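Here you get one chain, nothing else, as structure tokens; it is the form predicted on its own.
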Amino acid sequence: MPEATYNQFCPVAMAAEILGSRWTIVLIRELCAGSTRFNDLRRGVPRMSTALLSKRLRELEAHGIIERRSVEGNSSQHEYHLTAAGKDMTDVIMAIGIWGQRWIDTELHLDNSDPALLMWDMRRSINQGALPLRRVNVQFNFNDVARNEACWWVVSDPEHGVDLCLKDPGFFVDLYVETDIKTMTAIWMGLASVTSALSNDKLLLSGDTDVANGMHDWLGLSLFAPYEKQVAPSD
């Protein structure tokens, strides 16, 4: 239930009582993006504690925004699905993201880049149609993060979709991507490009030439990347 109330009949105030608690909007964003399993939701909100995630899911269920369903064939596991009310939040989340992309100085927040969240979001935006019609394994190496989060593998398979691995999947690596987390985040958010990062020596690609040359096509970008900034970046 809400932790605070505005004691107002205004629909904005009533909605804010549900959506204004910490992490709730970000969690709904992840649900709108298609995550349904508890562990997948955790990957989408990696800095949210397990206890708080469970609490927010219970609150959203109590408000009729999500419903919990048993996994078919395994009644001990559950999935979380948006109800009609929850699906109606998609446009709201999109509008909030567009506003943030256009009017907030993103440069101030790039130092808070999270490799786990970035790679999880990037995995969703991979354009398999721009990759060869075979299994393609791309290894991302970040040179400025903790060792246990420095290497990631994105595996695209025409039959099984796109998978993200923090441990070496054991496949031949088609392309090595060497960069820093801030540069990769800026590229994915549309604040920089693969071409500019390469020319500034902030991005190094080695491996399959076709996969490397097509990175600007298969990488995909944030849903909010097309929206032009309306504020000047900070010095």
The other form holds:
Protein chains: 2
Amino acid sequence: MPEATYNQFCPVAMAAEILGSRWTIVLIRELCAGSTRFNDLRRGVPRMSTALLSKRLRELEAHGIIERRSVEGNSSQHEYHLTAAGKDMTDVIMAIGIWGQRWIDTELHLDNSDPALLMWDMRRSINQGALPLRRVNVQFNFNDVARNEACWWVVSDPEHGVDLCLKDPGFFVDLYVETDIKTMTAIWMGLASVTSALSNDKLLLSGDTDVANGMHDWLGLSLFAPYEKQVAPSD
Amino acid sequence: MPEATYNQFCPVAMAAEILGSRWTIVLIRELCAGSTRFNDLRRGVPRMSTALLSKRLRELEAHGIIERRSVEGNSSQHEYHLTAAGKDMTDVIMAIGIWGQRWIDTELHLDNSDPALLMWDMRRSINQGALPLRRVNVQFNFNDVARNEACWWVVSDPEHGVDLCLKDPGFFVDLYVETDIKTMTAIWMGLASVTSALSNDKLLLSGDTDVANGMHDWLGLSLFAPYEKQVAPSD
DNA sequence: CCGTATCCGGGGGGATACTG
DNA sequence: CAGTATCCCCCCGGATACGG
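Now that we've seen the form predicted on its own, could you pull up the form predicted together with another copy of the chain?
Following is the full complex, with the preceding chain placed first.
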């Protein structure tokens, strides 16, 4: 945090002194999305070093945006929770995200999309209510991604929530999803639909027909998917 | 602008790559407030070097947020206008400002408030409709500010708009406003009222009674004044 | 799992001077 | 008025290794 402050009384400038440092906005987004544990936060900001993450968390705490709590029973475990001020920051994050969704040309960013991050975000928005009332295991295969990050399992269990695995959990696979990372990202961001990707042969579903047909329901999208892009894509 | 990008497809992260560099948020605020000329922008971000201002303007242009136009008749004069994308950024600036107004403790910032910046902001929000339909000249005296920035004249003319002068324009003075910089800033930010400052003897008005009595009307406040602070001030 | 400590390079950006 | 040009320091933040 630069003590080289803007020296302005304007609330925008004062808030900008917090938001202006690298990674802070993205980190707050991850906190607003619900992550509370250090390693969960890491998954949402994978390219941020642990040292910097730790530093930013202390800064946010000092600014009264988050609160650090010990997990009961284990004093070396901690959780980071948004304060009232932090929850109120959701409005800021949404405004920023809506602007980005509407005005930033995405082509470039789609190409080097990180599968781990995509799956981490997708996991969070899976709509269990649209899945059968039993354990459902969906295997995602990305055909254009390095082998060690190409295959993911999303296990939805009415009792345990949704789990994301990079190792085969060994369960029966209800649905196989085969696609490339760019298509999957575009769908999740609301720039393409399951239906259109299927008819383009960019997306292949095999397995349980009901689960396959319901994909556009149980696959929740990005919070910003509803906001239509206002600029034409570059290609 | 760091090419060291966040490498995330999330719209929040993509927008944060623009907003995250120093001064950018404050500069966009000034653009949203209506400044279009280089030197007008400077007055809104007085501590920013011209070199950096120029650089940021080029970046904003590259991002499609502003458009640089030549002033007709003089090709060496330029104006910076928000594009549609830039105008849409107003929502982001408002969200940030509202958050700042509600949650940031202002005490520290009020103390080193810059009178030039305050007057520049105040000038913009003067409500001419609440002033007599003639030229009105209000002289502000700050009793705790270095001599060369202590005295300002605000000249409102129905035909020419509102002008701000640091040199005596020589007109008859309709109203003298005597106060300290902290009080004036607090009033403009909505943290104090003209009435309360008068009764505290922090503010002294002399001259035309009508203009004095109407001050809380013609003195428009900060855009963020209506939003109530959610945290108790530190002192 | 949950961080801290330390090193170190690159560049962001402040200051100053100068031009058309 | 509207910027460029240049210097150069400092510190942000990436990388790596290590402790509880």
